[in-house]
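As structure tokens, one chain now follows by itself in the form predicted on its own.
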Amino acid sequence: MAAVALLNLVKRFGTTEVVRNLSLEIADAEFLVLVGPSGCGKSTTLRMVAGLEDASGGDIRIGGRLVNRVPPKDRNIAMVFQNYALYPHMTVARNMAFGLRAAKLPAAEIARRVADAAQMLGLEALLERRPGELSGGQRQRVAMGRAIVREPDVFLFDEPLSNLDAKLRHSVRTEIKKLHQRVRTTSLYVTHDQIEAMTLADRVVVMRDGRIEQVGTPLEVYQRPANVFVASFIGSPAMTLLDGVVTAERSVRLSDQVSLPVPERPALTAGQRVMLGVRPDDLTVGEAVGDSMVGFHAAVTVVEPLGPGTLVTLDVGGREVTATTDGRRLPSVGQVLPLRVERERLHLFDPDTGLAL
């Protein structure tokens, strides 16, 4: 295992910079995970530390040593793909031992690795089968076994679950999670599905435009967004987002019918102009109390029931707020709710820079 450092890491296309000046560090056994929409340089950078990609500017360091020159082989990464890709015409078993044979590694010592990744991953029963013969989770459970019997500094994985359907993608990230938990091989994880990101990560790191918005824990970045970027991109449904201004009460106006008062913690000054927002599962529908809720009522737009809980759209002031509620109780269209929500789980936001107040 290794630690991984990246120094002021920058890769350009021609005259398109796509990672702009990016400083991360990884720490030995860590589980971090890259997060940003498509196109943000997150498997730009991934593609860089695994050597498939050279670094326009800046330093990739495993383990203390400076690879940037290093050939893919020689930097003992292992990665797992997308698209798994596997040989058709070799047994998961020989799928498993490819890089071990290709590295010359003895006969005895070949079978061992490959034998205890399987029991890792439950591919026992497979190992004489063809990647045509699995399904897609078996498929990715033996690229993983691939990376596993390397025995590697760092694994690397670049959108494994992308081409898995919900309940695979589910059941393979448990695999991960627990993969981790037994082997604590350090691992860099890249993914556009923001739940993959805070299931699975130690540290998440969100991206936009080559550039790190946030790392911190997924409870940090959930709870504390840096920015309105990252609050409105982490969280599903997403954070709602409201203009308003602050009054000299030191309540945020949101409309003729509706101001809310704000925690005490940012300094703020009357007829300021801030973004006011709420997460969906921080707002109670009800005549919730206590002495630190404030709310106001609004009317029913939409209703989306999910089973164990249900998506209401209201409308505040000809604006939309999201809210959850209990499932079994599914409120109509125009019915009129009372809203409460704890003062200190609103986040105030600066409308012209985006950041966190």
Second form
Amino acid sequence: MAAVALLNLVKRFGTTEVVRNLSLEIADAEFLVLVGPSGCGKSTTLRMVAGLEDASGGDIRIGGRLVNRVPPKDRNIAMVFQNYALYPHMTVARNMAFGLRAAKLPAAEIARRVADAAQMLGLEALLERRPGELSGGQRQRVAMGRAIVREPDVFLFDEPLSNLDAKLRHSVRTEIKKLHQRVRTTSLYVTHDQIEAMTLADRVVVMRDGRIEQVGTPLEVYQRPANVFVASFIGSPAMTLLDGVVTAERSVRLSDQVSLPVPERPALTAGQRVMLGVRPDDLTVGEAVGDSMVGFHAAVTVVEPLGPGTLVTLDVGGREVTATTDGRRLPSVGQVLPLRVERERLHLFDPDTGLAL
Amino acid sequence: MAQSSGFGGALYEGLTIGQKRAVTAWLFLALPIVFYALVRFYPTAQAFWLSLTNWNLLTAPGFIGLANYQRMMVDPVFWQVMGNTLLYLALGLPLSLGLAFLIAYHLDRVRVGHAVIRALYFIPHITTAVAIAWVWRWFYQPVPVGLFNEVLTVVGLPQQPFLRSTTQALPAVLVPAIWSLLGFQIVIFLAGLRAIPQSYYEAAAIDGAGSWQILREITLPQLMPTLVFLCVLTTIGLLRIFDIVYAMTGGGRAAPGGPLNSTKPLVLYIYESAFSSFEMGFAAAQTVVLFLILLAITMIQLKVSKK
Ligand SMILES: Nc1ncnc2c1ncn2[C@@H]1O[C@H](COP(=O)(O)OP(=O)(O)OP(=O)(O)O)[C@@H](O)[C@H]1O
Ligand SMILES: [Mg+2]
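Switch from the form predicted on its own to the form predicted in complex with its partner chain and give that structure.
Let's see the whole complex now, leading with the same chain.
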């Protein structure tokens, strides 16, 4: 096991810079997830750590050793690919043993490791099958098995669940988490799915355009997004963002009818334009009670029952906000509802820089 | 007219979607099927019939049973050309495929000028056999003219007879034959190599596999369908070898296939039986044998590839 450190990592394809000065430390045994929209450079970063792409600049260290010039096979890493890259003409057992044969391990040792991994992943019955005879989830587990048997310092995952259907994705996600709790191998995991990122990660790295937008625990990036991008990217349904103006009474005026008192921020001055963010989960239907809550009224435009709760879209001065209510009684369209939110749960952003205030 | 089309229309309307699709498909296929039946299957069937006759182009074919086949069995020239043909195959198949794979494998790694080099290798495939044959004939000439003997004498080795020797002539003919096969094989191999997903190689690189393990465990198995395809085509091509032998050994006073039938392949013997001796029945019997050999080998190769 080993820590991984990236320092001012740069990747250029021709003249386009797809990874820009990325610095990141992954602690030993940590599970770090890189998340971001498509094309933001996650895979490229991962492939540089793997040694499949040369870094155009910066340092990559694994276990303290500078590995920029070290070929993939000498980095002691294992990678799970999006398409699994299982060899179709080999049995599951031979697929899993491929790297061990390459390392010229004794046959008995290979057999033992394959058996152990197969047992851990529940693949014992499938060892003599070929990948073509497996379901998507089983293939995924074989790909994991091939990584585990190598006993590497670092696991690299590139969207390993994106070829699975939603239900399977959930159960395999749980498997991966359990597996990591067991083997505690340093893991770098790439996904564009924020739920995967939240559920798996010790720490989440939110990327955009080859840059890191925020690094933090899942709850940190959810509860205290550093900027508008992270705020809207993390969380589903997405945070509602509304333009407003700070009034003399430390409120933000959203429309002629609605002004909300907002949390204390030293930077706020009267007349300042701000962007107010509120998560649908935090904005619920009901009258505000106590000092810590703020409340207002709005008319319902759309009702979306989800089962456990219901999403309600309401009209606030011509703009839409999303709120949640419990699933038992559905509001009707046009109805004016009272809404409430803990004041501390309101997010304020600078509309020009996008940064949290 | 309107009524009959109305009736036909009603019939067509009554079909299920699947049946309608089938009708359309067969309509499109009808013309090629008729064409194939006339141009391919009819002559093939005719050859089977002719092989049982004594047709000499002048008189009407008379049925003589298996006499042509019996004659073949005791004809020493037939056995010699059969041996030559199998030798062309036994040497030409592994050599051409091996060379083509070697070149394609390395060409696949070349990034600069890939298209140009590939085009260069393809040239032999589009050059006529006669042109190739005459250039190589010139290479094989004795000293003041021939390139190879020139080189041999310069480095102090004795001259070789090449096409004039009964032992060297067949390999000497085979070399340009292989060379002209390479272009096509290389291009097909390259396409096969390109079709192997890059992620297999990336996974192997991370797993620390050496180039030998990658070749044996990934590239070759993945290339199997390509290899079988080329095996079948090359086998058929070599068993039917004709034009290059004819052009390299014939001309002037020399009978093609010489010296002393040492380079003569089966197809050339068939050609001579038919158009020099006018023994159409005997020629047809030989084509039937060739046909059966081709069929058997192709079946075997396809069966092997299924595994
Ligand atoms: N070999 C390449 N040559 C040129 N540009 C490339 C190459 N590989 C990737 N890129 C570009 O680099 C950028 C980042 O690609 P990357 O694959 O890292 O994105 P990603 O974050 O993994 O996206 P996704 O979620 O879609 O997989 C993209 O804009 C892509 O077009
Ligand atoms: Mg990617």
